[in-house]
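Read the single chain below, which is given as structure tokens and is the form predicted on its own.
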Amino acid sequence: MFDPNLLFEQFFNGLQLGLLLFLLAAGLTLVFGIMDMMNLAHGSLYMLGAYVAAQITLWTGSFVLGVAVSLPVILLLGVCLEAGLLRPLYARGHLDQVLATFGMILFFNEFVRLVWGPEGIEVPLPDFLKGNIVIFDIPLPNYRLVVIGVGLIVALMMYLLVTRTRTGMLIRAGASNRDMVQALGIDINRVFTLVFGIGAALAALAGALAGPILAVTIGMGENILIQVLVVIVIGGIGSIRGAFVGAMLIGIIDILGRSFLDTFFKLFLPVNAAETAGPAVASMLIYILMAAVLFFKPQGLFPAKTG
């Protein structure tokens, strides 16, 4: 039987997942769209942000401080990675970039295993973030509302940064014609370092916020990276607006599909068959959407030149 309250609750969960995906996708789409760098290690920055925030939280008892510390730490790590390891790869092909950054994934996974062990970390929430807020007689967790609020604020700030500031102008110009930007006397490497640092900080923020909801474990970055790549393809590489729209679509469709497809299939399939087909089709929904978008708009919903 259809339950509108359950639909609203799962839509809310999909919105929260979508905003977490946006925090990751925004940074990665800038790196890929502007620097033409295929960085598979972006998920590792997400994982490290979660671990740093979790560790600071356990040491100090302050989750807010944990999140605040993780951002500059991972931003600095991102800057060092870009300047020391990734910059020589700009002139290389995407295959070399994929192989190099895949090696970084293996390194960071083993680094986390050595420092924190294989078991993962549980992140305690402060009392003021526990509990629920009742909306339309539906209890919604306070923390998930905070995640949604932070995601929306960051989305607005990213939009204003890219479209309303001189730094954003340089970022967009570098995406369009990096040689011309360099000919005008702008240090394009500094712009690239800034972009990569922003992307790393956003990944850290996503990881820190995901810690209390998802498990802070080794390899958590690889699990979500595939969804982030789908978001970027759907939204349009290099487009912040595209990353936001794509993340919302993927988050909501993924959660609603996993929640209701088996019930839908039960309308015309035997129960056992519906319970088997529902999760299987739900896991394919985002890829079906990606294929449909690529068929009608190969450059994504909002290509960077129009985003």
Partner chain sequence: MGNRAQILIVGTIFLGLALVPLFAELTQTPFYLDLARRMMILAIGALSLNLIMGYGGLISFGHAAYIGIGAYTVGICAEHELVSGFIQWPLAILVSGVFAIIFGLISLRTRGVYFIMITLALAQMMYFLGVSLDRYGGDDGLPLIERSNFGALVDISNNVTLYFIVLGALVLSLFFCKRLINSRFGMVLQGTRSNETRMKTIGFPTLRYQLTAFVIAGMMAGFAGALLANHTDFINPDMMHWTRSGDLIIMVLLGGMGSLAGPVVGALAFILLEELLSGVTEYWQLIFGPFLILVVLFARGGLLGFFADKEQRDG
The other form holds:
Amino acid sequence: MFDPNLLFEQFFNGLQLGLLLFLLAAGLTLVFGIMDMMNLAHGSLYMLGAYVAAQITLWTGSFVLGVAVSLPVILLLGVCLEAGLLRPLYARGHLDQVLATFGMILFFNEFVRLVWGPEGIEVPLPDFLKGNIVIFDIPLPNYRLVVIGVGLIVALMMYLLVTRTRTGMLIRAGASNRDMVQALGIDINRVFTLVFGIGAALAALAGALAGPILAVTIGMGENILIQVLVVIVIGGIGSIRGAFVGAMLIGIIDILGRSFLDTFFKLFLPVNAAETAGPAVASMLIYILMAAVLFFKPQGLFPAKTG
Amino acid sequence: MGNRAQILIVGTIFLGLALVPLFAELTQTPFYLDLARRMMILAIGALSLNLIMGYGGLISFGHAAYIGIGAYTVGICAEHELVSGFIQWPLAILVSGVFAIIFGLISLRTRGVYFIMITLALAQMMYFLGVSLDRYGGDDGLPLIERSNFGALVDISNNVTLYFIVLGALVLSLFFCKRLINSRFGMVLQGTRSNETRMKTIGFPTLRYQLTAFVIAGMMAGFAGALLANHTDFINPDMMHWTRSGDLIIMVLLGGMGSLAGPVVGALAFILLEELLSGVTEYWQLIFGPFLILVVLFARGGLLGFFADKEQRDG
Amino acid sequence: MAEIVLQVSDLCKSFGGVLATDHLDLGVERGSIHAVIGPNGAGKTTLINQLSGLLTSDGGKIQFNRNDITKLSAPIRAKMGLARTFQITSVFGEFTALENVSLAVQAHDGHSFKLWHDARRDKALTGPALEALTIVGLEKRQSIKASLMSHGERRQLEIAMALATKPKMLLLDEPMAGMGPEESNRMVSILSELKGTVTILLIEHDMGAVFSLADKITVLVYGGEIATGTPDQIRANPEVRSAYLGDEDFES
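Please move on to the form predicted in complex with the partner chain, as the form predicted on its own is already shown.
To see the whole picture, the full complex is given below, headed by that same chain.
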């Protein structure tokens, strides 16, 4: 009844979802942290990244080229959005930011529908990424391994960027005390454009990588955005480390909950009740986790702001 | 605040709304009856959001959840053959209130961006809960077998009767909000929006007032949800989708934040815009999205604010 | 020897290793005006924040009317009769002067869960509010929005709000900051009229005002007390003079 191989496989899937979430959360948590800016359009960048990569892949037959083109395109779009639309909003309240970026989501969703139609796009896997690697009799898809690998490399690079470079020092300082950085005579706007650009590129990377696993559809950005927000709340706004830990927690708990919660409930509930309660609770699990974390640590697990 | 202009505008709107059933009957366009009824229900939802957002300064991005909870309460009752409106409606208000207490206690521990994200996440949780409730239609939703039954008192299975019930509910809600805002409690709420630290240092434990407002707003939205279930004869998770919460925020903002009747004007403007734009093009959000951004950038007081400013300039 | 209303003992607060309040002892006598002065960064506002409950203290004890209030929240301290004003004017801009003060009355009388009756027509609120406005000389400006008032008027309004909570003690954080000479004089006369009816802890940079108003003065440097005494004692204290060397305020 309980299959340890399945547990391992699902754990692996959770890891992969977690890394995808991290790619999105890493940039967004810095945007929230440094500029105290509420940006909902991050999910749109993810979606557009996925569509651009999918389209290039379909045209050229090369998935790698699709990813390689999508990144700079979305990076450029992100930087333009930041400079043109978001910058006037920094001085405004959160509500204005919510509404303006909500407006952007509506626009981008409709734009995608106009260009690519209401149906999603299927992205074929390149041949060299098909197939499985068998570890301990458990087949693990190559592609998922690649996603995990890329995610880990990006996480390491972000970590090095933030902790070991001068730019990273500014980013950290900006996240914990913006006014101080301003007072030191550093143009925080340039730092922010940089952060936003990195965030956009990472979102595009996540979107492009998600393409062959999840469907490339309108609204894909919003569904994952909410999970990303939960990650950021759990991890603590402005903290890369928090984003990583939060993303792993959410990814793994979400997948394991969906796979095993009804089995678990059957241990002490009647089958009927377990089959109803299992999926219901599983769908709420990450939010319950969020509420629990907030109860003990209202600033998240790794609060960046001190004092 | 341009009080005269506000009364004039709102008076005209209510007069117009009262005449809609006649118009729909004469022109044989029941569509308009339906549209105006939906608009009024959403206006009640927006009024309740305005209590906490406009007057309390709490940007809740999950307010549609309470509308959904109210609607689901009615739908689930009906599914179990409990059709009396005397039970359904108070229960809908009560259940939304209980959820608002729980969610309020969680989200009010935080402020700013956190508060927005947490209210959004909790509402989305309710959405996914609705999707996973296979017993009550899951993703597809659940038809309401029978509208709420008020016995001999009133029969809301008649569309026009339901229309006037909704209209009455809207007027009552507006009146309730007016009393609440100008009461001692309302003053505390507005003071807290303006300067929470100051409120604490003159002796107000602000959290309990914010939580109370949050719960009142949740209950009002739950009531709107009970009406909505009857209006659509249907419940589905989409009522709780986060974009519905976004719509409510837009309505409040369009009408003018923190003005009493603003949400009513905003709901009207929102529905009309939606109808108008979707008549022009299938891709109407291509226009509506940028329109929102323009409103944020250039018309901050909303429509009522615009008129109020004008009156101040003229007078 | 008069009774001590506020007793601070061994109070500490540090920010990232820097002591903003350094093992401070302070006793304020009932009915007196006790001024706390010191150069910028001496930790005066930190002290007021600790006393009013906006900052939690790292160590030490605060007693108010013999009750230990060290761990109590700001609203509870306010209810016990410890009112404060802010260095940066902190009134409710969109409310009228009367509404501002009414809110403070309401905080004191404790009936704020009335959801139905119009607060603006509530005589139980407007009556005492008007009294407080009269004390600071703003009764004629009662229906003006706070955001439209002059800086000096807003500072007076803050005092009225604090008074409306029927405080046993006022913590005033630089009530004369940013005021012209005329407004300052007005504030000095308001405070000297209050003297004796309510205990006041006064933080102020205007040395003329401090030395004319205060019964006692405590000098803070880097969060620690270097001297406490009557204005004459402080004036003659060589340590104080050296701490203020080059600070023109002290000469005025």
